[in-house]
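Presented below, as structure tokens, is a lone chain in the form predicted alone.
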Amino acid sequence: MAAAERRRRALITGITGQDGSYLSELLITKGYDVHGIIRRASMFNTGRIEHLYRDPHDPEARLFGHYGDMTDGTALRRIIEAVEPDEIYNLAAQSHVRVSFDEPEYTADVVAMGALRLLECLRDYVARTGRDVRMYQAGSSEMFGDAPPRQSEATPFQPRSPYATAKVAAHEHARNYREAYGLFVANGILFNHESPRRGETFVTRKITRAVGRIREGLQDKLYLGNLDARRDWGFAGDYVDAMWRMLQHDTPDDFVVATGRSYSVRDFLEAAFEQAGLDWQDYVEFDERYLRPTEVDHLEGDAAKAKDKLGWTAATDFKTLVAMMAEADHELARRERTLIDAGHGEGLTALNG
């Protein structure tokens, strides 16, 4: 292929996660070659992107994987040199807030130091090649902590967990490298974004997964912690478009991405169980183990800047999102029920209970 015909290349850390899969789909539709960093594991962890994969020898292949880890700066450097990306999206993280209290050092190493390692690699690569490489740094609404809603780019951060603190550090590293070295680094402060691809230990997916399994007689109870916490929930498929738009903007900047409406965990429960014609109060029980040492009560974003400068608004409303997730998880439960009824589901109930 002639140099003039070279497709744009994106490098995504955390490509096997929810956001990585939706972003990969988006970029491929826009004509990119997508390269992703995959953390080595003894079990397959690429389920969310398998539908995009083709043998790399296939001339139509657009998705390529590279083994690496945010704790290994040498690997990150080698991958960047090999890929020669035009855009880098740093989505990798230990992103479970409750788990970050149990694994604070690991969370800080992957989230805060990982971003710093990547920025250092980018700085050296740009200095050596003179290429215009743009980077997106994934922030989180958790950085606002107990700051009063609605939260915007001007709201001071008040993190309330090791995860949030690490994200604040990564955010500030990105801003510093933007200002000190002239790198194009955009910070996206994304409020909660969900989908049928959300990890099953996150509260929204835990709820919709349970609803599906309860409908199929595979589960009796759902155990949750704080039902009063309010969050601004949007669809991950909408939010990755905002990430891409940030790197097409004339100048690098910080942007809040949110729907502008918040709902409690109880609201999510009601909407999800309503899809099944069930009363959530008959199935949900409290478990203090799911409480955080420091809670975040109310997150609701103001994405006016993203609308004004990027032309972005959330396209999926709350009820549509819940229905989408509940329907997908009911289908999973139906398949599980079929396997069990056919005598092939030994262990599934125990594993998913």
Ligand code: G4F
Second form
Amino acid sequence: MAAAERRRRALITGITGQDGSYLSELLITKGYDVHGIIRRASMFNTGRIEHLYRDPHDPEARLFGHYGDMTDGTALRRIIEAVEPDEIYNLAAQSHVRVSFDEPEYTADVVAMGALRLLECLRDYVARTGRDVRMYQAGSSEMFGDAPPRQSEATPFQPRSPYATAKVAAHEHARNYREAYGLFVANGILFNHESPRRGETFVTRKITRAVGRIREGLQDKLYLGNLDARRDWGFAGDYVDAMWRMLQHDTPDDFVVATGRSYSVRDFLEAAFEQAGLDWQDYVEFDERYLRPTEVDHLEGDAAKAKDKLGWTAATDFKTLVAMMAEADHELARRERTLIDAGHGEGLTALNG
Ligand code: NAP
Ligand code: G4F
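What's the form predicted in complex with this ligand like, now that we've got the form predicted alone?
Below is the whole assembly, all chains and molecules, this chain first.
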């Protein structure tokens, strides 16, 4: 292909995750070639992006995978050299807060050191080629921790988990590389965002999976931890658009992305069970395994800056999000039921997390 016809090229770390899949869809729609870093696993981990994949020999192919890992700086460097991206989205993470208390070193390695490794690759690549390459760093509202709501870009971080401290480190590395080397690195500070593709051990999806399975007689109890925590839950499909907008902005900056409304885990439970005509109190039991050594009580974001500078607002409200997830998980449970009725196995194993 002649240089003039070269499509814009994005490189996504964490492409196999929830956000990676929605972002890939968005970028392909916008005419990008999308390259993603996939970590080697003993089973396929590409379920969320399979619908976008075509054989790379197919001229219509827009999605390309590269084996790599955030703990392997040499591989990251090689991939950037080979892909020659215009935009890099750093979404890879051990992203489960509770798990970060069990695996703090690994979490810090992937999240904090991983971001630093990527920034080092970017620094050298830009110095060598002189190209304008822009990077998005996936920061989190968890970084605010104990800070009272509503939290904005001006709120000081008070992280409460190894995951959150690692995200703060990554955020600060990104700011430092922006200032020290003039790199275009944007920090997103995204509040919780969910979807039918959300990992099944995060509380929203754990709840909607359970509701679907209870309706189909596949599960009778749901074990949860703290129901009082409040979160500002939005739809992942809306939030990846904010990531892209940050990289189209004239200057690299930090942006909070949120709906501006918060609900408790109990509110989410009520809404999801109500959707199925069930009373959550008949099914939910407490298990202290799901408590965290330090909890984040209340996250509620002020996304005025994103609205003002990026023209971004959350399009999906809480009720619509719960209904979307509950419906998708009811359909999934119906399929499990059909398979079981046809004698094909026992369905999924018990859900944890
Ligand atoms: P996710 O579904 O957990 O996806 C994480 C991705 O990172 C997956 O593709 C995973 O690969 C990959 N990954 C994990 N360890 C890796 C490693 N060592 N090397 C390379 N890749 C690795 O997370 P998400 O919800 O899409 O979130 C995307 C990013 O935004 C994360 O950085 C998360 O911390 C951050 N964030 C999320 C939220 C939210 O509410 N969803 C809010 C704020 C910030 P596998 O598929 O192989 O596991
Ligand atoms: O769904 P969660 O595990 O999400 P959490 O901890 O807020 O983290 C998510 O959002 C962050 C953005 O703020 C991301 F950066 C991070 O990567 C991740 O995507 O838990 C939400 C709340 C917590 O207060 C937790 O204690 O739900 C409470 N909870 C109660 N029972 C539970 C459970 N959480 C989980 N995962 N499982 C339970 O059984």
